[in-house]
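Next up: a single chain in structure tokens, the form predicted on its own.
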Amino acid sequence: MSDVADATTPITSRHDPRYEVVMYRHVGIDGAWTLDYYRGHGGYASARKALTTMTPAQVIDEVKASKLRGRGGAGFPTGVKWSFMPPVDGRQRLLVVNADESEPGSFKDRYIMEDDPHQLIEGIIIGCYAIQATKAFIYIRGEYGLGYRRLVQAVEEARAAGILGKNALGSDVEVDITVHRGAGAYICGEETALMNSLEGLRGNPRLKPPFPAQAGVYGLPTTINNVTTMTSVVHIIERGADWFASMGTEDSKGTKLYQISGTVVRPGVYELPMGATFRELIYDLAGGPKGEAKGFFPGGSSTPPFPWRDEFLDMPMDYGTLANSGSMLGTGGVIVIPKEKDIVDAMYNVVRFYAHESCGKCTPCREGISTWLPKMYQKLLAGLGTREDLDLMEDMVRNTRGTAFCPLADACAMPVQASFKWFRDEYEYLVDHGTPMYTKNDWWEA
């Protein structure tokens, strides 16, 4: 199938004059996915610099000094994670890129893989050199058909040009990449479930420890990073750690790709310094909500939502501030909820997603998130709920948190818990009247 047949137009606004576009500077440009285009715009200079003028330890130190935190959602310091790899002992070492972008509200990685795959490959070369890995895997979401084909094409181009292989970029460093297409399981975005899937096993999470650096894919030392973590590394090596660390807040440095969807005028991906406010993203860049809004998810559907209040709209979008406020930055995927959307029905939709995507390994997910909680929402929406049901549901999600092998149970429980905190009046109205306070049931549509 040709790329033209199902190519998408990125819903991206990249031209805010206040901020420099870095990771997205080639997104949306025809032909940007080719090697000729990438090299014609300075591509692979950072990788060449790392391989020829820096030691692996110096690369790690530069990334540490930049204070780059992982862009996949957890926000763990990247350089610190790289330093967890054990001393070289003769075993093959692996780098895995988590491109299984399945969080509802998240689509930042997609356009890099579709329009600028060589930027990701360059970051992988640098990362492999830093941790002294000879092999990398890109685990891409199964539904990303165009991104998969573009990545495969880019890897083949890079290999044919000597950028990948036993003497990457003419050096004595060996780096090769395999693009692995997932089968559409959200659970495989969790790093240990991803490793199982790569090995051909069922995508269930593993118990930690051991951590991937000690026993990862095939039992080998493995580091796992997100797509935009790796592309950030390209620019840190090019411009230096001080440049990256000069942007952002005290605990959240550099730029980040923020996504916004829901009922806004200009949904899309916006590259901003960390610490920009939700108001700036929603109003200045995305054009504001269409009609009246009641709240928003700050970082994807797994993050606790906020009500539509100035104190939250003016909150800086960084890891520490969001954590201190009782929510999370997550992937930076902001979802605006219109006032007309009934919150009970909205949360039922969230719960159904996580119930469907649970692997069922753990009792809290198998019996609670996947079975009991959806049925309770069905009971409420059928007009049969009681006040006691609300107390029981709230108690259940509170006690579910932190009890499963992986964060999927938390990803469902946290937004439900927050919906009770901020929008309990809508739950109580439904119980008392048998009908929702707001009857609009189209998902996120005003």
Ligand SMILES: Cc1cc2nc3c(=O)[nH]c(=O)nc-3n(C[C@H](O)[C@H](O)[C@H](O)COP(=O)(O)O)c2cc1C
Second form
Amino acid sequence: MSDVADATTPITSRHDPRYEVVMYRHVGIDGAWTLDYYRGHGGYASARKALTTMTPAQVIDEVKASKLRGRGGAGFPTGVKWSFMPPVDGRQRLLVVNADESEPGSFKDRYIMEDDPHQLIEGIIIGCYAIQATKAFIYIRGEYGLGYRRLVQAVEEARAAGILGKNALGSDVEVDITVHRGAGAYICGEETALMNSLEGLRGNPRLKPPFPAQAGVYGLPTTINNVTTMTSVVHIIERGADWFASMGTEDSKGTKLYQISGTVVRPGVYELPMGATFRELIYDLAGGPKGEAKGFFPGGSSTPPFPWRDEFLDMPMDYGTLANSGSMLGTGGVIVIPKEKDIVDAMYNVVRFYAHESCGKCTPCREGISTWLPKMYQKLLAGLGTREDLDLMEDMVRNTRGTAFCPLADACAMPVQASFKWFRDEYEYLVDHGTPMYTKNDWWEA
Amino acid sequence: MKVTINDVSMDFAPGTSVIDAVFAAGYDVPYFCSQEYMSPIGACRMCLARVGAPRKDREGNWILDEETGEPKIFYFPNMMATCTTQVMEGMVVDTLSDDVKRVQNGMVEFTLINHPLDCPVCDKGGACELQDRAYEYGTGESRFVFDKRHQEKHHPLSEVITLDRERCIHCKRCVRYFEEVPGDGVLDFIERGGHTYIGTLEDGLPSNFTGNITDICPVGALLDTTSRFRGRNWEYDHTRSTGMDDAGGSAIVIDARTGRIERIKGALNPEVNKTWIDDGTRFGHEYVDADDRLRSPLVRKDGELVPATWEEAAQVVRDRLGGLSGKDIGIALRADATLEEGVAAKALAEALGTGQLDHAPRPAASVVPQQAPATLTDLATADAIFVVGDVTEEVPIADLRIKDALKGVTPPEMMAHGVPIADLRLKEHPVFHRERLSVAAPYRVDLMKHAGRTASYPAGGEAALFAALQAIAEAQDAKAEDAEAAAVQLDDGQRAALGMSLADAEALVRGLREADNAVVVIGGFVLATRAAAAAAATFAKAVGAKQLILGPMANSYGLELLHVGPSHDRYAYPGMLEGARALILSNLDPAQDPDVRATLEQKDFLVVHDLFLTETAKIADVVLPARSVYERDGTTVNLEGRFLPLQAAPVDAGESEDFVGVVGALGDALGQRLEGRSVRSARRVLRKRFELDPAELGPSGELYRPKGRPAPRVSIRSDEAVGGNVLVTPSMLRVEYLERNPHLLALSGGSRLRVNPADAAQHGLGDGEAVSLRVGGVVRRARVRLDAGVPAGLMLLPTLPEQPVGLAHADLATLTRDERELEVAG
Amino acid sequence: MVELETVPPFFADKQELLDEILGRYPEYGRRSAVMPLLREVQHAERYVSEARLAEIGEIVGMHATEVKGVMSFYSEYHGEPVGTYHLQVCSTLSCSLAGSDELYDYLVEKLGIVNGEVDAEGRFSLQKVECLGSCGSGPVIQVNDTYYERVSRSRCDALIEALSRDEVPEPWRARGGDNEGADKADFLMHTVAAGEGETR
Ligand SMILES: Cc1cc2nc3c(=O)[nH]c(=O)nc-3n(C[C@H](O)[C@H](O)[C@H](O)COP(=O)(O)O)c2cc1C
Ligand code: SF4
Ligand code: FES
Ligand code: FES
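The structure above corresponds to the form predicted on its own; please provide the structure of the form predicted together with this ligand.
So here's everything in the complex, that chain up top.
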């Protein structure tokens, strides 16, 4: 907490007395990315604890007991995933950290890698130890140049200091890390596409089974986890599963990095215990919407948006509640949609993203999502759409639901369907009048 | 595992894909991306169905449906791609409900939105999977009102394959094919999403097996350029036969229309070629239709060859032969003659009373393994393979079967509907276990790309190579018995003979003997001397490996088995050319060598049976028009000893006859009913001789294993290693027909003289230059190709039937630039 | 590929770099190096030519075609040269709500080039890109490998002017939330106003 004294350092939710910032405690602080800083603030104690006082199985048990769920979007229980690794059989085992973070509205992993890369490395050491992997890859999206450089630097520092290497932290455990940089492809965040990309293949998703634990990267047993899944582990080991599990709701434990963007006063990343409500995030922390809002994406642009209603604003941000309400927690990236942004325009923006990012492997996504759907939106926005076109869009999108090879097509189709459900009036207005209900087109302030 | 498909319940082996279960049950789901013998990838999403399965509770008991008391079926929330889903115990599959129909409809609609629907002008029309499926599973209308994707419609991927990018439906069969089957990633998807298209950056498609993509493309996107715009599918006659360009015996389909061969396609023989064929076999048929094809017999009258009827020609033959003693007459067939032709030739020789009978080319050593013969399936399932030679050029299909072995997936079990559509053991981006393959050759051969260990031994040094390996094997034996025994000791000569390091050679030998299924593949360079072949056999035995011998031509094995050979080595083909007073030559052209020509001109009588007026035919007394390999009924025996059927395609070949026909006509003229006068009578002989019925061969042919000791074989050459400065190499493309195969000629750039760049500089030769050179008497025209994989001091030339594989002497003084620039089409 | 004979190989004089990159992956995973190698070339030459694709293929054991397949899959490698300063404007939803469309239009006007174009001097090129993970601090311009966030008109002007002089400004810090550099007092007041006390 002492870092906060300086008025030039960033302000965080750590200033909100209700919350304790854990994973973001060093984020925003100049120089926090150095090994000296990290060690000076207690860094690597957790990894040391794991390596010296616990067996791999105990680490897995602790993570299981913490009820940590993956922070990459799907929310799969991390400890359970780790226990899927086959028994040690002499084959090299791998840990892959998914740092591809490309889902619109998500930007939590970025600042960890930029400002606190050692925290991630510490998490990797613990994770590798738990699953008995000697090698980890961090797959970082190509655009994160600063994050890449900071990670590479941190890995080098850690190697030089004996934190990584044949005898990590002076133990007899081997851990090394390669940072692999992507080059601009959202789909490479999908774990099987990521593995292909890492292997030097085109980044198309691959078939499961075999699951990564059986045959992942290079056909070796592999575990894939998100960046903040790994950093959560640091604190679970340090402070115990009970501490982590004491926060959150029934099915979602611990703290989580929520992101908020769109038209709010203070967009950014906020670390909150799971189960905090959208209202808390949007109003208490982000300062509320700028102007009138009409809806929001609860967890990144692939999660079906909600209209701006109390029942949704007061919903706890956890996995189960959102899943039961027809949406998903996703990466926890809230995007606030202002009233003045026409929904058709907003959804065209979203559709264009998925159209651009479709890998092209499967028919419904390549032809439906990537080709036909954006053309339909263009037609509507050109004022040429009809009511029949709306029916056609709904029917066509329905044909992409649950039929594609990977979840990307659904990631586009579901929000589109939700927009039809909640905001059909705006679609109808547009086709009936030839112009959108809302036409504001100057969003650039200052 | 019990699975219920709609109303049919059946048992399936674990690992079976649901799509195969559906087909086995007699139902259908549409599919585009799955393809026999390739990895299922679940890309087209056409094969979706509703799938459910029972579940077990924590105690391991089935969760029961409260109403029925039966295990409750839990349906997957999404439709499942049946090609990538495995059967489960108690699984239920629904392919008929409205929900399934709706989704299949939707997929057809998506697939068609960017498809040009130019079926009326598309070569695939009538045989197009998309056309069929859209008809069966689509609504017949499109709601897509926008401009379709416009892309290149006539993109030449190579000289023989044309790509229509608009028609592509992104099934990825072609891309996967290259990656998984020949293992050459020469075609790939470019860009992503809706912009994805297939393309190559290579110069053409550098692989020997490119044409197969035209067979597997479900639409008309990839077309065989040789047959483009030639006809509609329903106009073709499809004749299943056997490829006769090499000893592999691949199954082919000959598509003919109005008496002309339009294209060759691969056909299924699971034991031999699966469905793949090499480009030589596929595209090498155009010569059959060449303008200068002989269509009737010719008889020399007043010094001129003039057309005659078969009866006239046969009379002339009878009259002229009648004046000679039978034993002065020589008869020789090319080694791709059928067994029936062999029977006919033997019968004729017997009737004439001559021992001067042979087939050519015929290597010094036997092509029938004397022990532990390997099948192609043995090769495809081997865990250690040692190749000596250039197998890709000798028997291309063996190259692909070796790659099966490197992938390590055993051939699938056949199902009720044939080859499994989706064999889930096959994975995309397979790992080729190159450590299983070692390749030795005197120069850099294509298969070395995939080999874990390679050796370049000195040309002609095959016997020494095997002897050195044998020495290693023996030393290892000694060591195994007595740990104190001396380590392997090789002298410098032996080391040089290995063409690889001693450590590599030791590992090779150890690898072969430790393998469960080792195969030694013995190529033509080894067969060139008996000593080398014997050393190879000894070595194979020592390491416990099976042998696969690559005979030089399609029926080398069968003709040897049938003993279409001389009674004495004096009478072998080269000897008969010298010694016989009269000759009957079928599809052989020895007069390309001017010295031989001079000898032949002195003969009392010369009969030539061939497709064209060859150099030899030009000096013949009687010329008989021959049927091509596509126009013959008969039987051939591939390198495994597998009897395979040939069926004549309905091709207009004038009055051409095969050698059976020749013997039939001569027999009539001689007033004798010879045994080989017809295919039927020849087959009677074969049935007796081999105890199998060539008329009743199954679709995979029949593997024949000789009982007892084989008949003694008369060697063709004295068994001395010949030196030379030119190595005649095996060739997938048949050089003798290359100039009449315009597309292959363009693809290959013509016959190649491969020269080491340093040598080329010394001789002042440039890449691509047309030259002529006298090699062992034959004047060869070729195009210079600089190739660092050729050892210094050696040049490589592809084989001709008259110029068998092995070292030969070339008179470098005759090496001249060819003024008559080679015609290169395209 | 004809080019290959005339252009000296890119990695010929960079053995150390090459070894380092190849050393990141196991020998059986040599192909993994294709992306870092493409990036080196893209970075140095501002595009990846066919000759380079072939060269990289040689190094990692792929056909040039496969390297092209990989390269063209990603949006950060280019088949045609980009400008010295490649301006990548995020146009995805959050940025769009922060004015990225207007920012893009402004750049079009200012530079006289549109999406996918390079200016006559080869100094600037412009590309509309998708979400850069800067959604809380949009609009954002990625210049080559550096993010400039919360780009206002004046910041945009300053940035372009500096780049026109070949000066590359330090990126300014522009963040939000727990990684924020904004006004502290304001925030505290708000929290207090929210009137809740206990730490959860
Ligand atoms: C289209 C798509 C994109 C994804 N992108 C990411 C990503 O950028 N980062 C991430 O961690 N997970 C992403 N995921 C989820 C991963 O597939 C995977 O579930 C996750 O990395 C597992 O890590 P976790 O268990 O720690 O959450 C994506 C999934 C899909 C379907
Ligand atoms: S849904 Fe299909 S085309 Fe889209 S990204 Fe996934 S695999 Fe690729
Ligand atoms: S998805 Fe193409 S056949 Fe199953
Ligand atoms: S929307 Fe622009 S960075 Fe995410």
